[in-house]
Every structure is written in C-alpha cells, then in structure tokens.
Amino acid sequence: MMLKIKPNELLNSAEICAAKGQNALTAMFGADERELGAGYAIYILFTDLVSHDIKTIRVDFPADSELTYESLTPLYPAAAWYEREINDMFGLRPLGHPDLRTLVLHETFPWGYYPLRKDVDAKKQIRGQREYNMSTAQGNGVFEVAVGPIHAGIIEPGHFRFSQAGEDILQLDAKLFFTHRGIEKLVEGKSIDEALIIVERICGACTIANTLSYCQALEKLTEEKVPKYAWLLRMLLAEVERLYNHVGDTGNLCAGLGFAPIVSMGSALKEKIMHCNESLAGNRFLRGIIIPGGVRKAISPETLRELQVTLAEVEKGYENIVELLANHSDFLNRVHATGIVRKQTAVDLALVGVAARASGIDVDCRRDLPYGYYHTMNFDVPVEHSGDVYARLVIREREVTQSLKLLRQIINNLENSATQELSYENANYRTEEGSWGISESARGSNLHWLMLDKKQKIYRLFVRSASYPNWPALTMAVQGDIIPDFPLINKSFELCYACVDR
C-alpha cells in the first residue's frame, strides 16, 4: 500500500498509518526523482502487524518548491535520525526538529552539499568547513569525558561524549558516521549484479541479511518465483549467520567486564561455525551464494552432515557457557539492572531485534512480515521485560536455541527435497517502481528499498540496518549508570559501525 501526499498532509497521514502507535516507524528516506519527471520525495514506512505488510507514505516535493515539511520527530522520536540524514543528503528540511545537527556529513563537508542529489558528482573532491557541537549537560559539578573516535583494537571509529556528576552518567551524546562510504551513491547506475557485490560487503557480519533484503526487494518487481529449494538454502544461510553472531556476541558481552574465559569460549565456538561457512560458501562470510532469483549453487549432502556435526558441538559448548554465566554471582550482579531501556522508550525509538525483545516488544520480521518458508517452521520469538543487560543476554541465549531448532528443520527439508532447482532466469523487472525487502539479522530487521531505471540499473537504493534504529537507544540506556559499565552496556547491544557507515 502506498499513500501519495503533499507535504502539508504528512502529519495527518502519518497518524493514520501509525494507527495510534500500533504500527512502528520502520524507515524514512529521501529520493531525487527529477530524472523521472518528478521532483524530490520522502518515503515513510510503517510496519502493519495486522495485515503483515508495510504501509508506505510518499511525500512529493516539486523541484521548484520550498523543500520543507513539518518534522515527525516531536510525535515519533524514531524519526529523528532519518530526518537528519534526509536533510544532510537531499536538503529537505524538517521544520520543528529538536536537534537538526548534521548526522552523516561532518566538519569537512561544505554547507549546501547534498550528495544523494542526482546532479552531484560523487567522484569530485570537495572540501568545506562546518561546525559540529556535541550535546552535553550543564551545571555545577558536571564534567565531560570524551571517548574515541579512535579506540583500542580494530573497531571502526565512533566518538562518545559523557556528561558526569560524580560517577553517574547524566547524558551521553554519540557521534558516528566517521567512515561513511557513500554506498547508496556508489550503486547508482550500476547493474543488478554489480550492485549485489557491493551490497554483500556493506557489513561483514550481515552478509546474508543484506543480500537477502536486496534480493527480495528486486524479486517483488517481477512475477517470477524463487524455487522452494533455493529459499530453504537461503534460510539455512540466514540462520547460520544469526547463530555465529549470537554465539560470538555472547562472548563479546563478557569482554565488557573482563570475563576472559567466556570471551575465549565464545570465540572458539564462533570459529567452529565460521570454519563451516567455508564449506557452505567457499568463504567465511557466506558471500557469493544468494543471487536475485535464488541461489548460485546447491549444498552437498556431505556438507549438510558436516554442518549437523558442528551444530551439535556448538550446542554442547554453548550450554556450558550459559551454565557458567548463570552460576557466576559477580557477573550476575554486574548485568542485572544495568543499561535499562524501558518498554516505552523502545516503542518510541522503534527498536528492533534483541534490543526490542529484551524490553518487552514482541517483534520478529520472520513471523511478522513472513518471507521464504518461515511460516512453515516451528520456532518461538523470545521476549524479556526488564530491558537491562541481563535481558539482552537471555534473549541471545534463547535465540541460539531457536536458530539451532530452525537449522535442524531446514536441513531435514533440504535432505528430503525432491528437486534442487536453484533460481529463475532472465527475469524482467518492473522499472521506476519502488519496492522493499526485509530480513531478520542477528541484530534485528534489515530493510532495503530500491528502484530501477528504464535500463534496469539501480536508480535508488536505501539501506536500513538493524543497528541504525538501535544506536539512539544506547545513549538512553547508560543514563544513571557509571562509565565503567559503558563497555558492558555497549557490548550488550552489539551495534555495528559499518552498518550505519554505509
């Protein structure tokens, strides 16, 4: 469903699509459609859990009009980052936005530079100067602590500015997008296959999630159907990716408080799965298998048997980790009631994945916006309600159980599959029509929206990873805690820099 409106109709239309808060704001992005005979556009997507679909609002801005609109952020706080990014990339200004600092474009970009407009040359070197003021608390006895953007280890850059009174954190402001790669600009004019190679590399931990969302968006633009065997294999890869992330993230969480034995155990189990990835795809990051229309190759019975052995080993090893954590009183004291995100905050920010489910929001796009053959599978969506580090840990532990359960069902279906049809061929995709694809990554729902031009080249690709809506929650979760707890709280979300630095 798409509702086409004028800018002055946006607030009322959003209220209708939000259905009094029942439908979460899923994404919001801009597009320059002047080459298609239109002007600029903003698309706002709401997930409708009743119809199991996404409702879309398209706001049209004639190119010669005043490029402003009433901000949604005061009513829907989840819109805050989206509107800042649209302003950065297209110059469509939200009036009444409470914090319209630049989000993506930092100090070295000139004012008036809007990189996703079609008449901007991405290869032209630009240099400018603008200010970026960190948001801090003020008052007697309040001081600031700056962390980053360069960190110990090999993680990407991100700057965190803490406002403190004594040991307690009063406020945290996060500045990200330091290594923004301009992927959405890079893929413009590229063929479907050329863009696929880039999409696979948006994030090393979300290869399948990104590829699956991209391919689903394309496949909605054709009448061809992906074969069942191909879908089962896609689901297998998706759950393997979710599994190795959840296992590794459990260990990483413990790194936030120096619990080294669990860090090592988690890393060792993750390595077992990554080694199995090599057998499945020929590489550790599961690249090169999923393609528009299906998959590139079948999986041999020997590889499936190897995977089953690995799953049994991982299950046993992970049970040991869970038992050790459950019986370690010092660890439990650190994770209980730390880094709390209350349910209303999670609703306001439209959180996804582990962060949402740990705060009492029962959401999972495999069930809510079903794709492939997940609707035929037996699995549960774990939900906790305390919203703290412990709840996010428990959700991951139960997610591991569910992924193992799903993988065994999928393997059984693959072994009993009557055919191994891999994909459809020579599809004709509809052009100048937008479509979306979504998948449930380890961090939550991953959404791609795209439009092809008349030559079936990429006209507009928008990517919204699970980390994007969840990052703002981190700044809320630390309030009232102390700085030594920040690494632990941060690791409990396990948010990705690369996913926003797209």
The other form holds:
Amino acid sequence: MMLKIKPNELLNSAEICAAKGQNALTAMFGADERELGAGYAIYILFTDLVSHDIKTIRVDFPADSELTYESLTPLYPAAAWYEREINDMFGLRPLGHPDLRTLVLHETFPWGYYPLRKDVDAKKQIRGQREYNMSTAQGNGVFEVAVGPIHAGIIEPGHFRFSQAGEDILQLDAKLFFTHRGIEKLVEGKSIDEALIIVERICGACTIANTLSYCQALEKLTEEKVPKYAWLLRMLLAEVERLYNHVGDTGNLCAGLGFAPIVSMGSALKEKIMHCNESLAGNRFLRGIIIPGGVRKAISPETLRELQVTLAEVEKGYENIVELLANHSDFLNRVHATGIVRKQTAVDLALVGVAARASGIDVDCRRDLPYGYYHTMNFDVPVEHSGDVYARLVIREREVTQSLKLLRQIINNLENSATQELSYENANYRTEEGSWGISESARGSNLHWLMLDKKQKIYRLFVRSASYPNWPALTMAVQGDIIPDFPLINKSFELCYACVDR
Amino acid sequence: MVDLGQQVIFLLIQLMLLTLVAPLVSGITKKLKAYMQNRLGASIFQGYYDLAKLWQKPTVITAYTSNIFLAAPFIYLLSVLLAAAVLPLGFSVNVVLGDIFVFISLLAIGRFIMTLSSLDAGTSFGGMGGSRELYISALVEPVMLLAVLSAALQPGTTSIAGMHINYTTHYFTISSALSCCAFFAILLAENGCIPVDNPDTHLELTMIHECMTLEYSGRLLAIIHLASMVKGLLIINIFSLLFFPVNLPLLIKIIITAAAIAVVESLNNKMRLFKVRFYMVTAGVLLLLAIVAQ
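Could you present the same protein in the form predicted together with its partner chain, rather than the form predicted alone shown above?
First the chain shown before, then all remaining chains and molecules of the complex.
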C-alpha cells in the first residue's frame, strides 16, 4: 500500500499509518527522482502487523519547492537518525528536529554537499569543513571519556564520548559512519548482477540476509516465481547464518567480562559451522550462492549429511555452554540488570531483532512479513521482558534452539523434494517502481528498497540493516550503568559498524 | 658470623634471582591459563621477549607530563626491589632489613607513585585507572594487615623470617587454612587477577592496573612491566612463606601458587567493580575467624 502525499500532510498521514503507535517505523529514506519528473521524495515505511504488510508513505518534493518538512522525530523518536541521514544525503531538511547534527558526513565534507543527489559526482575528490560537536553533559565534577575511533581490539571504528560522574555514565554519544562506503551511490547505474556482488559484501556476518532482501525486492518486480527448492535452500542458508552468528556472539559476550574459556568454546563451535559454510557455498561467508530468481547451485547429499553431523555437534557443544553459563553465579551477577532497555524505549526507537525481543517486543519478520516457506514451518519466536544483557543472551540461546529445529525441518523438506529447480530464467523486471524486500538477519530485520531505471539498471537502492535502528538503543542502555560495564553491554547488542557504513 | 661484604653479595644475588625469575613465573601462569582455555598460548618465555621488544622501542612522552611521569617507573621498580630485599629467602638470614610492615609500606610507595603518574598526563583513562587502583588498595590494605596480624600472633614477631619459622611448625590448623584462603584472595586482588582485574584484556574501559600505564611506552613501560612482575612474584613469595599449608621447597610452592592462580582465573569472570568490596570483606571475615581460632 502506498500513500502519495505533500510535505504538509506528513504528520497526519504518519499518524494514520502508525495506527496509534502499533505499527513500527521500519525505515525512512530519500530519493532523487528529478530525472523521472517527480522531484525529490521521502519514503516512510511502517510495518503493519495486522495485514502483514508494509505501509509506505511517499512525500513528494517538487525540485523547485522549498525542501523542508515537519520533523517526525518528536512524535516518532525512531525517525531521528533517518531524518539526519536524509538531511546529509539529499538536503531535505526536517523542521523541529531536536538534534539535527550531521550524521554520516563528518568534518571533512563541506556544507551543502549532498552526495546522493543524482547530479553530484561522488568520484570527484572533495574537501571541506563542517562541525561535528559531540553531545556531552555539563556540571560540577562531570568529566568526559573519549574512546576510539581506533580501538585496542581489531574492530571497526566508532567514537564514543562518555559523560561521567565518577564511574557512573551520565550520557553516551556515539559517532559512527567513519568508514561509510557510499554503497547506495556506488550501485546506481550498475546492472542487477553487478550490484548483487556489492550487496553481498555490505557486511561479513549478514551476507545471506542482505542478499535475500535485495533479491526479494527484485523478485517483487516480476511475475516469475522462485522455485520451492531454491527457497528451501535459501532458508537453510539463512538459518545457518543465524546459527553461526548466535553461537559466536554468545561466546563473544563473555569476552566483555573476561570469561575466556567460554569465548574459546564459542569460537571453536562457530568455526565448525563456518567449515560447513565452505562446503555449502564454497566460502566461509556464504557469498555467491543466492542469486535473483533462486540459488546458483544445488546442495549435494554429502554436504547435507555433513551439515547434519555438524548441527548435532553444535547442538551438543552449545548446550554445554548454556549450562555452564546458567550455573555460574558470578557470571549471572554480571549480566542480570545490566544495560537495561525498557519496553517503551524499545518501542520508541522501533528496535528490531534480538534487542527488541529481549525488551518484550514480539517481532520477527519471518513470521510477521512471511517470505519463502517460513509460514509452513514450525518455530517459535522467543520473547523476554527484562531488557538487560541477560535477556539478550537468553534470546540468543533460545533462537539457536529454534534455528536448529527449523534446519531439521528444512533438511527434511530438501531430502523429500522431487525437483531440484534452481531458479527462474531471464525475468524482465518492472522499472521505475519501488519495491521492498525484507529478511530476518541474526541481528534483526534487514530491509532493502529498490527501484530500477528503464535500462534495468539500479536507480536507487536503500539498505537498512538491523544494526541501524539498534545503535541508538546502546546509548540509552548504558545510562545508569558504570563505565566498566560498557564493553559487556555493547557486546550483548552485537551491533555492526559495516552495516551502517554501507 | 658472616661479614658485611658477603651479606651484600648474597642480597644482590637474591634480588637478581627474583628479578630474573619473575617474567618466567608470569609466563608459566599465562601458559597454564591458555591450556585451560583451549588455546596453545605463547611460550613461557614470552615475558622476556616482551621486555626485550619494549626496550628496543622508542619512548613517547606527551608534552603535558611533569618529571613525576619520568621518575615514577624507577621509583616503582626501586620500591619493589627494596621490598624484595626484605624477603628472607635463605640468602640473608642474619641481616634484618625490615619486617612485614616495611614490606607492605614499600609496596604502598610503589602504588602511590604509580597512581600519581597516572594522573600526570591528564588523560581520563589515567585518572580512571588511578581512582580504581586506590579504591582496590583501600580495600586490600586493611585486610592485608589483618592477615599479617593472624600470622604474627602465634610467633609474637612481625619479622618475616620469624613468622616463617613459626609457620613451618604449625601447618594444618583451622586457623592456617582460613588465613591461607583469605590471603589467596588478597593475592588475586593485589596482583590484578580475575575476578578483581583482568590482566589480559584489551578493553580499556574495564582495566585497572593496565589503565594507569596507558600513557607509557618503550623503556619506561618495560620497567613498569618488570616491576609489576617482580611485585607479583613477591606477593606469591609471601603467600608461600607464611600461608602455604604444606611444607614443600619454595620453588615448588611458587609454581603451585602460579597454577592455582591460572585455575581461578579460568573458572571465573571479572566481578562488577563495586562488588570488590564484598569480596574483600569475605577475606577479612575469614581472617578474623583465623585470628579467633588461634
């Protein structure tokens, strides 16, 4: 469903689509459609849990009009980052935004540079100066702790500014997007297959989720159907990806509190699954196997057997980890009531994935916006209510069980599948029409929005991976905790820098 | 009667031995820890390689520091070596250089100067590390004195040698078992081990001891590392001399203690910073019981 409106109707339309806050703000992004004779546009996507669909609002900005609109952020705090990004990328300015600092473009960019506008040549070197003030607390005895962007471990860059009163965190501001790659600009004008290769590499840990969202957005633009066998294999890959992420993240969480043996156990188990990935896709990160229309190759019975053996090992090993953690009072003492995200905060920020489910929001787009053959499968969506590190850990633990359950059903289906049809052939995609694709990654819902031009090349691709809405939750979760607990809280979210630096 | 010159030579041998062995003991602990965590781990001589590496690196000093920053590593090492000279390891039996209070005070001087230097560069991490170190030491020191009291009560002396001779005749009492447990807890806190501090972490926000030395590099850092390793060995020595419940050669006691540290560090995670006080109170109560049991 798409609602086309003028900027001054935005607040009313948003209220209708949000249905009194029942429907979460799923994404918001700009587009430069001047070449199509439509000026600029802002798309706002709400997930409707009743009709299992996404409601879209399209705000038109004629190119010669004033490029401003009334900010949604005061009503829907989840819009804060999206509006800042649209302001950076397109120069469409939200009025009444409480914090309209630059988000993506840091100090080295000049003011008035809007890279996602079609007439801007992104390859041209550009230098400039703008301000980026970190938001800090003031007061007697309050001091700041600056961490990053270069960290002691081998992780991606992010700058964190803590405002401290002793060990207590008063406020945290995160400056991200240091290694923004401009992928959305890069793919414009590229063919569908060229863009696929780039989309696969947005994030190392969410290859399948990103590819699946991209392919689904495309497949909505044609009447051709993806064969069932291909869908089963895609779901298999998606669950394997979730599994290796969750297993590794469970171990990594323990690195935040210096519990080294569990970190080793988690890495060892994750490595086992990644070995299996190599047999499945030819590489450890599951690249190159999903293509628009289906999958590139079938799974051999040997690989299927290897996978089954690995799954049995992983199940046993993971149960061992879960049991060790569940009976370790010192460990439980650290994770209980640490880094709490309240349910209202989670609703306001429209959190997704593990972080949302740990705070009592029952969302999972495998069930809510069903794709593939998930609706024929039997699985539960675990929900916890305490919103702390412990809840996020337990959600992961229970999702591993669910993924294993799903994988067994999928393998069963694959074994009984009569045909091995891999994909449809030579589809012609509708052009100049937007379409979205969504998939549930290990970190939450991953959304791609796509529009093709007349030559079947990418006109606009918008990527919103799960970490994007969840990053601001981190700054909320640490308030009231002490600074030595930050690494643990951070690891419990397992947020991805590359996912937002797209 | 051995003459003074010989005494000095013996003392120097003791200091050299302690300094030379310290990196090895820390290396053994790390190796054992690695085994228990399903890792191969670095060689047990890694401590020496690290010191050699740091020694070859240039020393970077920020312009915001005073001379305290330069002097602190040397004062730290000197205080630790002086404390090492107090230990009765069989080389200097007849010379009484000081008792257990001198020993504890010398270590306190080292901690004081390091805390001061952590504030010197004016970075927030240094201040955080310094404040945490003092918080921990404010908890450790009274309990340490209780431990001394429990060990000194029976022999009626505070000389380490005297307490040691007395202790060898009183193994396996309820009192000694209690104070052994309590002092092991103190040892973990004093040496910056899990559950109080994590010596292996790269997470600067959670560090305590490592946090104070973040501004140091090159040779100054090498001196600090060496001093810390010697200090760790000294505490293990005190534990072995006064609180180890079985009579074994000193070297074996040291290795067993190092192994025990590795086990505890592998089975536990770091506790919440503000929970350390309950941990130290537990050690204190054990010591009170130990004193009562005498």
